[in-house]
Structure formats: structure tokens, C-alpha cells
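First comes one chain, alone, set out as C-alpha cells in the form predicted alone.
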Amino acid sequence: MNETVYRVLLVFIFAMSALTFASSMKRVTRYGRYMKDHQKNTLPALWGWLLFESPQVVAFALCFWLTAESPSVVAIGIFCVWQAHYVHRAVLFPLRLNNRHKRFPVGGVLAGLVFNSINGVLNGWAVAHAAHLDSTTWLTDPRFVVGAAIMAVGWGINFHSDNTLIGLRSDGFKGYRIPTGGLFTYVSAANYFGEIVMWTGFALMTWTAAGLAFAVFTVANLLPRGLAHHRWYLKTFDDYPPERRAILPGLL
């Protein structure tokens, strides 16, 4: 890949972000709680998640190691952070889910394969070639320090929120319950809020256009879904906490 291809793919991701946001605000993507009964063209949820997320691991690794001439300590560190998150997200997280009786739409898997492959390639190439990541002085740059802290906080929120949601079905229950504790005290989609914070931190920490594009897409994809979750909770549970916001504590 060269700089021209990199820029074309960046434009594609930003355009995809706009389209995703517009379409998701009109109609929520039909997976999870929004799937219809007897929906056709689906896969078991476990395999759907594995196929959906795994390109982020493979594409980033291949692009990083095949195109980096002499990766710096900083770049390798960022590579390890990315891989650690997505090995957990693509493999360990699906294996922990208690909803394997559920299905995942094939269309969603295919869309995820396309986006996650492109996003992995873009960010792998950006981290491998960003000039400012060649020097260890970047580790003391305010953008890296603040970004890394924000990413760590976002990851912690996301991890805790996912554990909370998994725990709601630890007794074999197959339906939905009201999540409580942690950031769920303030918002309905605490896991999405954590993910938005995390990738915003990553974008600041790496200071690359690819990181920014991923953060923008994350907001475009998860903000409408967080709003939909909030409406669904309010409609489904009469005793749902009225003080909660949808996805941004105290704001939205």
C-alpha cells in the first residue's frame, strides 16, 4: 500500500461513517435485541462475532509487519495495545457470552468483514509509517500521555460494562434485564460510551488520520445504537431508571 491508497481508504471510512450515521438514525441495524423472529440468513452468534471482529487482528498485523521497514519501540508498543484489545474482542469475549442460542445476520458479518479489514489495514499502515512515532520522545508528548490515559479509562469502562451485561445471564436467563452499577448508573449504553472514549483516546495517542477516522466511525456507529437501546429500555421496562441518559452521562 502507498500514500495514495491510504488516502483513498481514509475517504472511504469517513464516507462510510456519514452513511452509517444517517442510516442508523433512521433504522437500527437488526442484530441482537432488534432481530426479527425467524430472521433468515443468519449464523450462530459465536461464529458471527468471531468472523466479524477477527479481521482487526489479522489485517493490522499483516499490514504493520509487511510494510514497516524498521518499526520503532513506540510503534511496536501501539501494535501490542491494538492486538491485545482485539484478541480479547474477537476471541475471548465471544467465548464468554451466555447468548450462544442467538443468531447473527450474515449481512452484518459481511459488512463487518469489509470495514474491519479496511480499518485494520489503515491503522496498521498509519502506525508503521507515522514519522512522529519513530522516536521515543513521542512517549512524553502531551498528546500521547493524555490519549493513553483516555484510552485506558475507556477500555476500563467498556470491560466493566461488558462484564456487567454478561453477568445478567450468568444464571442461564436468556432474556434481557436492566443493567446496574458502574456507568450504567448514568447511561443505558455504558459499554458503547466506553468504546467511544477508548478510540477517541487512541486517535489522540497515535495522532494519525486513520485513528481519527476510526474514532469518527465509532461515534457514527454506536451513538445511534445507544439512543435506540435507551428507547428500547424505556419501552420495555416500566421501572427503568428515568434519570439515566442514553449514552453520554448527563448530556444525551
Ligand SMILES: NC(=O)c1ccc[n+]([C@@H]2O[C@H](COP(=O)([O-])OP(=O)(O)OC[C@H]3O[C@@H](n4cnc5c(N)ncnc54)[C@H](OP(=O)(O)O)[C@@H]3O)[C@@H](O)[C@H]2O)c1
Contents of the next structure:
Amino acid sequence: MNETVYRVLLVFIFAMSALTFASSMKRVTRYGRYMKDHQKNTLPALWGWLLFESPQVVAFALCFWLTAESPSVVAIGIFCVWQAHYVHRAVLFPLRLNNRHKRFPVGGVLAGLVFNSINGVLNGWAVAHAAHLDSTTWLTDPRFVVGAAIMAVGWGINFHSDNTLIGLRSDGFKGYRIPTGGLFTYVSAANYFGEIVMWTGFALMTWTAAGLAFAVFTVANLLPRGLAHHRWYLKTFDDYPPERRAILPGLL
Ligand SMILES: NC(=O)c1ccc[n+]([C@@H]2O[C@H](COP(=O)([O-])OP(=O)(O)OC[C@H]3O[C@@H](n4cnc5c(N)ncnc54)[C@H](OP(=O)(O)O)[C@@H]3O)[C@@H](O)[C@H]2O)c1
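Moving from the form predicted alone to the form predicted together with this ligand:
Now the full complex is given, and it begins with the chain already shown.
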């Protein structure tokens, strides 16, 4: 890995963001509630999540530890934040989902594997090599302080909202209910809103082009899906709260 490869991979992520946004606005990706009844080439949803999210853990770790010459305390701290989130997302989160009856498309797993491997490599390399992360003075820089606060708030919203959704099936129910409480009071896709806030904070606190690219991709991926979820709720539930927005509280 060198600066040229890093730039090529960055362009790839930005290009994928544009493509993902355009295609998801046209047709929502078929997993979760959008799976067709007899969709072909699928695997259990639990394995799908484990497989396609795990490169974010492995690729980031390999790239970070194999290419960093002597990683700083700040870089190691950011490494830990990334790993804590993705070990939860790739392993603990799918185990907690009440979706053992669900399948996941193989195509989606393969696309996720490729994208997440590249994203993990890119962000691992960026954090290992960013000169401004070499000194602990970065910890008092306003970009770090504000970014870390935004990331923490976003993570809290995402975690709380995912827990609310998991709780909707804690009694063994297999269908869908109207989520309430927390940020669901304001938006249909509260977990996606939290995810977008979280990666925006990460981009700010790391101040790397790779962090920015992933934040842009997260918006490109989740904004159209949040809009689709909102339309789906309105169509499915007659008593759906009319004041609730799709994904951005008070705005969209
Ligand atoms: N950074 C990124 O680009 C990115 C991309 C994708 C996902 N993510 C994150 O990964 C997490 C999961 O994403 P997702 O797309 O699977 O989210 P989701 O569509 O909100 O579903 C999350 C889980 O809750 C269940 N669920 C959702 N709404 C429900 C309802 N009204 N009633 C009962 N159960 C409900 C789903 O079941 P079903 O599976 O049966 O629908 C699924 O098990 C989120 O935190 C998201 O932010 C991040």
C-alpha cells in the first residue's frame, strides 16, 4: 500500500457512493423487509451479516498493524474505537437480531465483502499514516473534540434505535411493528440517522479523506433506504404517526 493506491481506492469509494445513491434511489436493495418471497441465491441472515461486516474488522486491523511504523497513542485509540464498533456490528449485533427466520442475498454479501474490505484497508491505512494523528496535541484540536462528541452521540442514537427494533420482536413475533420512543418519535429510520451522525463525527475527528469517503458512502447508502422504509411504513400501517419524518429529524 502506498499513497497512489490509497488515492485510487479513495476514488473507488466516492464512485461507489455515487453509484449506490443512484441505484438505491431507483430500486431499494433487497434484504430485510424487501426480500422477495422465493428469492434465489440466499443464505441465513445471521451468516450474511457475519460474513460481509467482518472485513471491516480484519482489513482495518491488518492494514493498520502491518503498515504503521510506530503507531501513536492517538492512532491506536482510533483503532480501538473502530474495532469496538465493528466487532459489535459484525459479531454481537447479528447474534442479537431476532431474525433467524430471515435470509440474505448472496450477491449482497459478496458486494459487502468487497466494499468493506476496501473501506477497512483504506481507513486502517489513513489512521496509521496521518501525520496529524502522531501527536497527542490532536486530542485538544477542535476537530477532534467536536468530531468525537458527534460520533459518540451518533453511536448512542444508532445503538438505542437498533435496540428498540430488536425489542419489537422480543416476544417471538416475526413481523413488523411501529417503533416508538427515542429518535423514532421524529424519524422512521432513527438507526440510520444515528449511523450517519456517527460516521460524520468519525470523519471530523480523524480528519482523513478515507473517513470522509466512508461518511459520504454511509449517506449515499442509508438515505435512500431510510426514505424507502418511511414509504413502506406509511403504506403498511394506517395508524402510522403522520408527523414523523423519514430520516432527518424535522427536515426529510
Ligand atoms: N454504514 C452503512 O453504510 C450501513 C449499511 C447498512 C446497515 N448499517 C447499520 O446496520 C444496522 C442494521 O441495518 P438494517 O439495514 O438491517 O436496518 P433495519 O432495516 O432497520 O433492520 C434492523 C433489524 O431490525 C428489524 N426491524 C426493522 N424494523 C422493524 C420493525 N418495524 N418491526 C420489527 N423489526 C424490525 C429488522 O428485521 P428484518 O431484517 O426482518 O427486516 C432487522 O433485524 C443499522 O444500525 C444500520 O445503521 C450501516
